[in-house]
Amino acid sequence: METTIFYIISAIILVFSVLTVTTTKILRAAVYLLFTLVATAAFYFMMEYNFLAAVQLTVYAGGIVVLIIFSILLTHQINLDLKKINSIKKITSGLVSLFGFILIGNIIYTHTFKATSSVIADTSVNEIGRTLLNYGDGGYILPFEVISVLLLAAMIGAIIIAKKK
């Protein structure tokens, strides 16, 4: 049953993936993006990380796409068309493409993978809290609060150049 629902989302995620870069239209990618997230976070729910799936929903799935389509349609571009693709870009695309997808398939084949006691480590959402808000050595907060206000200089920057005159 697992492995039915594995390949499921997986269809699901390559399907969404391939509509998000070659739609025309822009609200329609940014709709496909959030589908794609969506299943991904349901990877992260089968796998059992549980605390993993609910940022990717929130953040990315929530936040960012919702942020994208609030862009689109602030700056009525919504019925924007993007630029077609030439096929000299499509070829070289898909070629591309095509080499890293036997490359990592010989890597995956010809490496084994053997996990170790140290790679296994506390996944609970109290051990999490505790490593990304902790001053120590390998603590996260000063990195947390850079890209915090980072953010917010990019929210401000985006509303002065969304305000109209």
The other form holds:
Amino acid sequence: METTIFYIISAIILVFSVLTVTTTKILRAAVYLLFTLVATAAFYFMMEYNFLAAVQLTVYAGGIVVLIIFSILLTHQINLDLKKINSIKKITSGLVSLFGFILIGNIIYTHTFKATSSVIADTSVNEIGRTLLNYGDGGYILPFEVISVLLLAAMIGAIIIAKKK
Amino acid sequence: MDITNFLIMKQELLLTLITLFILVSEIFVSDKRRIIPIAIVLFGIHTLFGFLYNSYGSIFGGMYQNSELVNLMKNILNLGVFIVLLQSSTWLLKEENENKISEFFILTFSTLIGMNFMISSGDFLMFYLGLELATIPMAALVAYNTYDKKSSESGLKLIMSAAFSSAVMLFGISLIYGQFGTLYFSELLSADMTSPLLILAFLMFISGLSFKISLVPFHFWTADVYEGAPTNVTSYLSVISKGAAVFIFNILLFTVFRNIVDVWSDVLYVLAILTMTIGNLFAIRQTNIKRFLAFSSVAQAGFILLGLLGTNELGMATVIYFILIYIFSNLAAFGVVSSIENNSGKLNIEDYNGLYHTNPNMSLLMMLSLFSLAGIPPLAGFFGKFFLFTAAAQNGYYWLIFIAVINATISLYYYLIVVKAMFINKNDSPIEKISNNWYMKTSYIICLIGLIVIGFYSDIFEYINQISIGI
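What would you give as the form predicted together with its partner chain, now that the form predicted on its own is on the page?
Below, the chain from earlier opens the complete complex, with every other chain and molecule after it.
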């Protein structure tokens, strides 16, 4: 049962990811992306990462896709048809991707991963919160703070690009 | 955690404070132009502090580490950024940029914070975050000239190709994590990395970093972005950003990937030959001085790989030493180019014809910096290249050195083209006499001192070599 669901979700992610990058309508691309993100959240639910799944749904599916659609609407690009790519480019990039896929797939398939014996980590919200703000071993307070600098810088960067003069 | 532990990461903390200070002072300062001296003085103090009150160790469970060597790398970057800030004053004082002066400093300092965190990282998570912090605001800096279509275009090019290379690198990191279940460098030190999967992971990782250092064949973004970006941002990209990436590359190869030295020396061997040769061949063809310097910096990166192929402490020391020299040489050249661009708008090598008759001092400085880049004794660049070759010779890479020497000769040819244009070629309407402001003059003097002194004052190399042993 679980394996079947896994394959169904994977198929959804794969199909919609490909559609996202191949469609010529920009709004459709955003909607296909939404499906991909929702299906990823389904993965997290399957692995019982409930908090991560909720974050995935609210932040990515709820927030980011809405932002993307907003910016498409605001810039009046909704009817924009992207240019069709010529077939030589299509064939060469297809061949390169196929080669990469076979190479990486083959290496991963033949590799024997060690099964871990350690206990599955506690993924309750309590524990996540504690790890996120822990400064000791295995804590994530430093990345957490550095991301805030990154967000501030990205915001200022967006401002100077948008500034008229 | 003891509060004095924060002294270990004082460089990043101080920089963050300065950034926030500038952010707030923008509200209170009525004349935005006054932010330039404030920022430069504050950063000067920060640069000085980098040499004082140092303490080393690792905090945050090993996610952040600082050692004498890492601190030296940060100091080298600080020096370079200080020169870049001095040189960008003319450009910032232009009318069209008046309204966004403080943003330039905030973004520059943010990227520097990112580079510092990247060099100091103790695990792949912090490394990746630092890398992104050094890249995303950089795209905004590249697109800073919003009135210039080329600038916006190159900003977009940078962020798209950076996102792609980050994705490849993350795939590699995720494979390493999948195998060992840890991201900490210290726990990966003794890890067995010889299986095909991990070599694939390493190759993906190296591709991502090569993009940052713009090694061939990951260099396609370089010329376009360097040409479109404002010249001072270009110098920042080509010197500081590249230097930081080389530093962390250096550290990672000698720590985490130490066990697969046979693999990575083969990879670097091929990359070095490709980078030197293709960078040089393209540099000859350029007529735009910024594109010319872009390809010359690609070729220089190829020489840096020679030092890494030394695969020991000496190799590491030569690379750091070379970056120190490279900062002064390249920034001197970019300083002259930016000064000419901001005063006359000219960017073609042809426009430099007869520059010596109108601007003798700038021509002389440009000549010295180009000679240093080419590696002509007695300038510092000669010693830098010489030590890199020595490091590679230790491991018997004689053919590689032979190719490198040929490439150094080719590079001398195209550097001499510019020198010839400035000194020998006649021009009926040469660039008029440019009077530089004090910031610019100071930066020239610092570069000049660096170009001459670093080569002769051997204690610098001795010191770097001595502290490299600890890594």
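If you superpose the two forms and keep the largest set of C-alpha atoms that fall within 1.5 Å, you have the rigid core. Numbering follows the first chain given and starts at 1. It should be emphasised that the depicted structure is a prediction, and the values quoted were computed from it without experimental measurement.
- Superposition on the rigid core between the two forms places the CA atom of S97 2 Å or more away from its counterpart.
- Shown in the overlay between the two forms, fitted on the rigid core, is a CA shift at R130 of 2 Å or greater.
- For M46, a C-alpha deviation below 2 angstroms is recorded between the two forms after rigid-core alignment.
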